[in-house]
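Single chain ahead, by itself, as structure tokens, in the form predicted alone.
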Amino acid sequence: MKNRVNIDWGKLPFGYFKTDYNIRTYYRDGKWGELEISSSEYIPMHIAATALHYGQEAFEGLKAYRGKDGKVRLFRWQENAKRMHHSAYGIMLAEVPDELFFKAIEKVVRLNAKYIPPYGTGATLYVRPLLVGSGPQVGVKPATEYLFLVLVTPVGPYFKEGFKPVAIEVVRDMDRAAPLGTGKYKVGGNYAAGMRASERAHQGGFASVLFLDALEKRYIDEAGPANFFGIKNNTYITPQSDSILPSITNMSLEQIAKDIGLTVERRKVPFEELDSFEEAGACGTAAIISPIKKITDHSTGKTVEYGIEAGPISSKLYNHLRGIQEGTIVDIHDWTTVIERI
């Protein structure tokens, strides 16, 4: 189709850029309202909704993307309906069922369909459903009334540089979240407390962070919004922990991996093992693949050097997964759900 919007696609940040149309929906009285087009950038909210005070909210990620083909497809759509089911029940949000999930989902791809990037752009349209408690509570308790909501938004490469290789700052001094907390989950507390980490680095000239565990600081643990791999031996490594968000994109890289003749291997990954592997990198949905250049610790100063191009593994598991996303390499898994007639 014919784009109707004014938009220098090449030139897209990762940001906000408002488009026509959300979805939304309310949790009440213990049961899911039906869904309502909002052309509103924003919410009626109780004073004392437990969003506000107790961070009872979560949210998700994915993206639409315009293939080469023409046909718009989501990728694995399922798995971010069974992450946020997870988070729901974490902090005792309202799940919100599969079937109404994906109901807002493709409804708001349609309705903004115009804002769908053309393919070879490099830009995509990135959906984010977002789960509040919106009923009021004064004591730390789950509120009885609950908002979903879906709203998507063109967007470029998460990292200005794009699939080229970043320099990130290993975390000693901060902490992400803790054992047998919430780093599990894909809630807004968890990237609120890495931001003075993150803003502290990007005034270093660092792209990001690489946070270690918090309990030892021994071991490999989130890399900022993003999972950590490396990559030595014809192995894929990627870090073990309850603390660490499950990445849709990393348990779809690390199938890929295996697709392609890679031995795969989760584990905890200590620090030291990091001058080790012959390339590293950051990957979700964002970014999907970020290499990295290079990772100096903020605490000693000391730097691991990976080069200043992608490494032939990473690229190849970029293109492949990217390939399968636009519709390029043929989806053995099914992984992706088509948008008709769009």
Second form
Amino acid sequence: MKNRVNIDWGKLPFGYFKTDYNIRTYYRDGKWGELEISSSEYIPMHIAATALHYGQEAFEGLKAYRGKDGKVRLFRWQENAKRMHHSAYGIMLAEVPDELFFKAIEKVVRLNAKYIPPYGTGATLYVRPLLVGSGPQVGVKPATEYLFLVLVTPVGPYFKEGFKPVAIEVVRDMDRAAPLGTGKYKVGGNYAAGMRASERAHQGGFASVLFLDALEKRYIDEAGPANFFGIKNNTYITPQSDSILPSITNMSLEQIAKDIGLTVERRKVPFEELDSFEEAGACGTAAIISPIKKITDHSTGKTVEYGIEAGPISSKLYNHLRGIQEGTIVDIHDWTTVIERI
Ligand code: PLP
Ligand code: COI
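Given the form predicted alone above, what does the protein look like in the form predicted together with pyridoxal-5'-phosphate?
After this comes the whole thing, all chains and molecules, with the earlier chain placed first.
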């Protein structure tokens, strides 16, 4: 890439960084229109849009990785498209067809190619598809008009520590999502619901919160914007819960764990089991793998410690996942899509 912008890539935080273009299209009269290229950072919005009043919006998150071989890869975009269908189903948005989803992503990545961070900097181009109820309603019902927009922004690691263990705080006095609620969909309301707990955790010096199941507070749900996993006895253990986001990273780590000879268990994980893990981590597109050094219960002060260095299995999983994403490990499951000539 000859024409790259001059950014200190290694120091990029996980934040909004202006790029040149975004892509939009509207769903009107029962069908999606043409993709439009925009250089505006703003969207015109009806004052009675359902997204604004009733939270009728969903989003996705994936990344474009510049590989060691110079190629640009998307990781499992089909899974993000599928999850956006689920979110659309969950809160009654118009569904975005897979071809449209991919076409919009490919186009916006190409248009902003100079913002794709170079290999080896730890930074990547974060791709954020957004699906918004843009049509007006005052009664509580779904919009008839939708906006699908994709923006990109170059990012560093979600947790500023990068691949260094972080401290996490268990929250019991606030819930992110109800057992049969919207926790399994990637909708904005879930994130608003978790903000008070996560800001309190940040103020207490923690990188993130760990939510428990809302019904009994007996089982681990997930870690803020990431799923949770624990490792013991050569086994990768991750919570089964209907109120957590089905993480594509977690799903991939389960497969990689099997590929490298671990046993995998997806099941309810009782809070007490935290004591018995040899390693623990948070995983997600933004977080990649963030090893956990300690987990403190906000209500009781009880703390479980896993050590200040990343454990050997978490390190192996992390390197394997990044290797596939950056083209240095053979992609035997066909997870990556190369965007050619970029
Ligand atoms: N859980 C929540 C609440 C998230 O926001 C995310 C991020 O997308 C994840 C888990 C991880 O999901 P994925 O690995 O698909 O990015
Ligand atoms: C992601 O990992 O892609 C996320 O969406 C997490 C967060 C930034 C909301």
